[in-house]
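One chain follows as structure tokens, the form predicted on its own.
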Amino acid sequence: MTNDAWGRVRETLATRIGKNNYTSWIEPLRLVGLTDGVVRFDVPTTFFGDWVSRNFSDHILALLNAEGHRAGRVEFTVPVRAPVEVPKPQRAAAKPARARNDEELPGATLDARFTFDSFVVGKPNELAHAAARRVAEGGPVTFNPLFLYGGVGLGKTHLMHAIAHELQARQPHLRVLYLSAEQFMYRFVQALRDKQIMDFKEIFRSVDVLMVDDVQFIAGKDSTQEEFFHTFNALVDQNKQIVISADRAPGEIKDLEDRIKSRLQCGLVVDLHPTDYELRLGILQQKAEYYRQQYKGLEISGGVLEFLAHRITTNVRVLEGALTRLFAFASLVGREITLELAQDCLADILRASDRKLTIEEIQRKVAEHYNIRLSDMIGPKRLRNIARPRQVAMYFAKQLTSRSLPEIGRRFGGRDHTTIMHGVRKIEELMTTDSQLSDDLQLLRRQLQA
């Protein structure tokens, strides 16, 4: 295989995987040759080769075969270099720590779709979006870390990717590292196993921006938490920006060390709330416009998007997946997207979205949250540590079910409907002044609507 052929493959890869991925992972590859179906490359480090193998080897093989080369496997080798004797007077002029290991700074691959332009802003996520924008500007911010939390499909990962894209576009010299908590743990364990822990520390503590997604996954992993804590401190001490995401607030992550919780709470903690109707409709409108361009001539009748925004309330991923299926199905059968077609094509998703939340489920979840017995929830006891959770359960029974007040009262030990009204009003009053209660309500609502 010639270097010209590899050059054509590289050009195609650059358009497929994006400029940043190409510069970080493909450009450093040095073609050795293609023999017996094995294409060989020299790479800077073993880890670099492992990363390219996992993430890009399939792309490389497909494009090589499209060029007419029979390639079935990719191998990566770190060339053995003869040691270079550095005269002592010149040692001080060696590269500073910041410039070392640039090629050893791998993170998760960024999704080109997840930019600020494609993020639909509404009331449930406007604070998170504004905070992410501020960090992405790259200037000094008054909060570090930025901690984003919320349920599945509410936009945490989208905002993380958008920040990384924007930073790399505005300030390409910055060392921005985005990865999941599981990848952080994997790399730490690998460094321990390979006795390269000092290299690990140097790499992670020399970045300008560290972004860790789904940090709840390090909870209970003592050694990983220890290293994460020291990495966090080292970067904050250098005024380097940290962005973290999780599925719940720092204080609610079970088995996360208290000192890490405290550190995470020192910055700006922002909750991405469940989507409302207006936000869901905006997301569908943006997605539908994209599909209209992809599926030329395919029309969607009025009212379909409004119907989906009303019926599918679980999370954005389910919502977008439903629209993707709908456009694909309509294209295959050659039909216009009507309300009837949507109901037929998405019957299973619509049925799942119609699952009715019961009062018993609410009572059980609230009792678990406040660590009281379910029998006390519906019993006669009036102790404050029981009465308040009972009122919270009454509030959610009124908010999240279609049951009447008398029926709710019967499910709470035969209480009168006026007792239910009093309990609901009490919670509505307290939630505006009691921050702890407000946090409890947000967490419970996410769990009940999950």
Ligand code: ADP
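Throughout, rigid core stands for the largest set of C-alpha atoms superposing within 1.5 Å between the two forms. Computed from a predicted structure; not experimentally measured. Numbering follows the first chain given and starts at 1. First, how it differs from the form predicted together with the ligand.
- Residue displacement note: residue 174 has its CA displaced by under 2 Å between these two forms (rigid core superposed).
- When two forms of a protein are overlaid on their rigid core, residues whose CA moves 2 Å or more are considered shifted, and residue 330 is not one of them between these two forms.
- Core-superposed comparison between these two forms: the CA of residue 368 exceeds or equals a 2 Å shift.
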Given for the second form:
Amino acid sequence: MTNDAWGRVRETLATRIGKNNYTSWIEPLRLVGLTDGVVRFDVPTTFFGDWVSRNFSDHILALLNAEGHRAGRVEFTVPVRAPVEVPKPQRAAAKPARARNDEELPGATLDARFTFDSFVVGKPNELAHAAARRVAEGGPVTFNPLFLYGGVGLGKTHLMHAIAHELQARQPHLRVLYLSAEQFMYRFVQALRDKQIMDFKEIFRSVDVLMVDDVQFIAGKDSTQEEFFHTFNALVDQNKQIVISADRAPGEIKDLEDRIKSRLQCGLVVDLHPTDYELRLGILQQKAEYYRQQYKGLEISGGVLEFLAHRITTNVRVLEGALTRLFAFASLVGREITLELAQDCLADILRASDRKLTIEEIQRKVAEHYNIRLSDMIGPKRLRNIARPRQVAMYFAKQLTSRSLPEIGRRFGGRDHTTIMHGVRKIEELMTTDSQLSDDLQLLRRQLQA
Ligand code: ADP
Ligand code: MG
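Please give the corresponding structure for the form predicted together with the ligand, as opposed to the form predicted on its own shown earlier.
Let's see the whole complex now, leading with the same chain.
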């Protein structure tokens, strides 16, 4: 694709998404190229890329395709820079000049759409939601920190923003600081560089509520961890509320100092479980309602949402992306959203969601987890430290795939189906008494189903 073609697409985009959005988000994109259906852009920051991806990639794709370019996906890269060029967070070239739907906190930009109102509650996120609500009341601190964890796209960031919105509405005098662990690190590094570490400490120690998203990011980053630890303690000592999120439980974050792990476990640790069908359908219905208003007159046939909730089980972000694309596409071609249209337009997403977990993948993941060789999974060794992981892998092969016991046996070096059955039973038995094993199983299951 030429820059000219991209220029034409940009012009159309400008009229579609409005001047402000265009200047803030589209102009800074640097086209790298289009190959194999993937169009690539350089962007100033990861945040920037995420935002454009979330809000405009479907527009971009639709227009490119309308221009005759076959593009199915947009990718954003942040060109590698020397660390001294880390952008000042305050300047945050990534942020729009106060786009309508953003409001500024001393920390990062809040997404105006991430409110409690727009958060659909179901069994898998019930507890997380209740805990977040509790914090958002802003009453006396009952648990500190609130630690939310779960796989990608399950609503952690959404809940944190919702807490911030709610607190700001109820108690505008409170200083609420929300930022990602990555931003925390950038600010820290920058403060070190500019010899303003006292200011940095001052800012972080004077907030009433501190929320740090994706804390797993600071694992292995020693001085950032150290600073985070001190900030954390200072705030807890002053009885200020802290909310943390991560993609896994505190104890499961590798290369995180033990004292931090144990601090993080001191409050309330809540798990956001993978979505179930009802929750996915609820989210889709809510989104569809919103889009029906946005794209006036666009109809969606019965059964389409149910179909999507049934087929796209990965994460909510993918689910939302699918719906966004569906509406954008349907409005572009001026057709009603039917099952056929959905199947057509979302073929790639549906195919990706169809991906079945294989026994080999299970063996690989389990071997990795227990630090044994893949060949030992299949081999004859009977040592406990190899036999147990092998049984764990058998257990998951039975639980998470539709393979029969003899088939599983074949994949475990030609073992008899009774051996597999024995292995599965053994694990089922042990998991009720052995809490370490049950933790392992939980973690592995999450990773395998991610
Ligand atoms: P995480 O931070 O856990 O990776 P996000 O909070 O960014 O996930 O959520 C991903 C997307 O899915 C967001 O657009 C969010 O609004 C949406 N989402 C996730 N869970 C829900 C929910 N229960 N109700 C409504 N939207 C949700
Ligand atoms: Mg998040």
